[in-house]
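The chain that follows stands alone, in the form predicted on its own, written as structure tokens.
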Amino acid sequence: MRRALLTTALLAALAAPAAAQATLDWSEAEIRLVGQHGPWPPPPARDPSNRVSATPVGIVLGEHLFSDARLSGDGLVSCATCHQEGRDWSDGRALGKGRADLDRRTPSLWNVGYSHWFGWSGAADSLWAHTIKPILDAREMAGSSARVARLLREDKELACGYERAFGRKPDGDDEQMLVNAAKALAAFQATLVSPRTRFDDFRDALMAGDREAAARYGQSEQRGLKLFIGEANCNACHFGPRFTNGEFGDIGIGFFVRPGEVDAGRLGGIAALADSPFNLLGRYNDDASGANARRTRHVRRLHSNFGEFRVPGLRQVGRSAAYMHNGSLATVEDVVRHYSEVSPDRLHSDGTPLVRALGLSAGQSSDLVAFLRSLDAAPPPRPSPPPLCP
């Protein structure tokens, strides 16, 4: 027995240094950069322009509306048609499809509540304003303010939920009720926070100096992370806990939608934002101070915005195919290959280049993919929404 115990102790002693050696050497500067990508999860999102943001009654009303196809013109399409829980709040398609085929990919809703511009072109400055667009768009849901208002008035459960959320019966003007429905929908969407990942465990261990815990993160993943924050400089745009700066860039993806027709990206998005009656400069902003409208007030259209699209967050990236605003890349490996081989001739000539061909080796590409996939995690199942009026 004693010999067996000694053997076990010896094996454990030999294994300990090996585990420690599995953690690569990280400089103080690298640890500082890694630390900027956390901690996760962040505090709950709270939107001052939305009076029901982060309120339980607003969230519940929004969750019920999210899967209600009666918001659409033909009663067949809901928000959940395109943003499916089982597909990480997207649809798995290269291009979205509502009542008709669309020209852009359906983005995932993970962590959407922390953004400050919304949509691939930033045509909305609040999540609730962005939510109004698909309801009214003829190609998506083809709804109307009158239809939404009628539903809220006539459905007893929704009417009760509306009164609990907004403190009044659904009897205002139709456009105000459309806005309020969108604010409830936004309150729900802001609760969709992606789970912790293998990267988060490594990041926290690295910050705490716990080499044993950090060693559980694979060496390929660590090499990919070093490349991400170092030579490849991916974190120039994909930084912070959500791995995005929340802004826009031209990364060499074509902007032709079909022969003779282009998607102007951010250039068109800023114009649409200025024309929207629902932007934060309008009457539906619940923030009386108007402080949250400063960004909208000062944004300017520049020709260099042509062909720029939103920098997406990378959490759950391996679970969110296809990729790019037009769904033109099918896998994470394709995305890494694009950045490795991108031609400067594909970049808009008036803009400041954000990317360069990285010229990655096969091993570096594999490491970078391993790191990106470490930002994925299977989310726990969501319970059914509670009743609107228990």
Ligand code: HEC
Second form
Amino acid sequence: MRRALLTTALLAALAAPAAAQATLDWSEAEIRLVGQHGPWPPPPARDPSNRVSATPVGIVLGEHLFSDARLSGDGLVSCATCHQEGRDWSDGRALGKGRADLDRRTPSLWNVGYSHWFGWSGAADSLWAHTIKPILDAREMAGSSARVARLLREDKELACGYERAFGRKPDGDDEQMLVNAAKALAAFQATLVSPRTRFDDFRDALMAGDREAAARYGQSEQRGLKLFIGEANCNACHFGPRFTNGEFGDIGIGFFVRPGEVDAGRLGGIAALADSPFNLLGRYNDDASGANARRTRHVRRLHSNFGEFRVPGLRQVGRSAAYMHNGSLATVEDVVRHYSEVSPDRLHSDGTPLVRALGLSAGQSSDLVAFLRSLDAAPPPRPSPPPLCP
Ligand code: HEC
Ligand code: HEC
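Condition change, the form predicted on its own to the form predicted together with heme C:
Shown next: the complete complex, the earlier chain at its head.
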């Protein structure tokens, strides 16, 4: 038995180099397209609208607040209830659940600091502004500015952490305290950068012309990548190092929440953004030049925004099922089947659709899945946060 195992292992080892040597042929144009999905990791995100962005003291305060259920109305729900570290900062559920059931899936927070629109419909234009929403939403944490302000003033540790982060005692009005708590929370979230993956090693090897290193990437993964940037045109939307252009698209996912009620997607998001006192045109934007409010100032409601949702980044995608804004697809295989079979009648946008039924063969589908899974990597364990006031 032992000998048989050994022989099998030996044969496998002997066969491996030959199989592993193979790199597919990559044209100059393809290499350029692959190169656009890196390098990884990008430089740390810095948000000029947030005075404590990228500051160690702001990040520490935010990390403590992230798992503090006292921010919620009943003291039972924290950000970490739904965005769990052990589940890639999501919750493993099809639809979010706080004090009540939600209509959308909890997205992972990996790489969220590099976005410019937040939430599935882009209802916020900064990470801190989005962060205010779950604190106040009755279905999520059902907190209030008064409650957050009281916590920051009365808890000695938090008050001390606040003073270190903002350079003054927690003595602003309640709304200012809520905004600053959100800014610290945003500073922490922006540090959640996903680890390098097998794809990144391949991309860097390909760019450097190192065929030997490139050949460590599986052939099926390479074929899937070729489809992704070629025939299947996935990178029309899933573009750049995070595999998203940060904008919105319609890929024919249903928008009925329940009979008679729809999630209008981006169309609703633009309305909510315009109404928010916390958008970048408001008084809490720390960028005095206002340059970072350009996108918000120019956003226009178009009929075609109905049924559009934000293009999700694809790093760690295999690790945080379910998929889509409404969690309607359970596995990566289901997602690939959707793109293979989607009916044109399900697309609502006007103009030339970027999505059409691809009619993939079984082999092509499994190549695309293999490629998507090569964007996953186990994150290193996180040390517990340093104390607020050492
Ligand atoms: C009850 C579950 C729940 C809780 C609690 C919760 N979230 Fe979320 N989170 C969600 C859901 C669902 C969405 C998608 C919301 C949408 O698109 O409207 C989301 C979206 C987000 C996003 C947008 C991500 C992106 O890619 O655009 C951020 C950032 C975020 N949450 C941070 C937080 C923070 C910080 C807290 C704590 C203050 C928090 N969340 C509390 C469920 C939750
Ligand atoms: C027109 C732009 C567009 C194109 C082209 C496109 N996608 Fe998407 N993709 C999206 C949008 C938008 C969503 C989210 C839709 C929703 O939630 O309703 C999405 C969702 C996904 C998801 C689910 C991610 C998650 O976290 O829920 C995966 C995986 C994915 N796309 C892979 C692909 C692949 C593979 C291709 C090529 C076959 C592709 N996409 C082509 C826009 C696009």
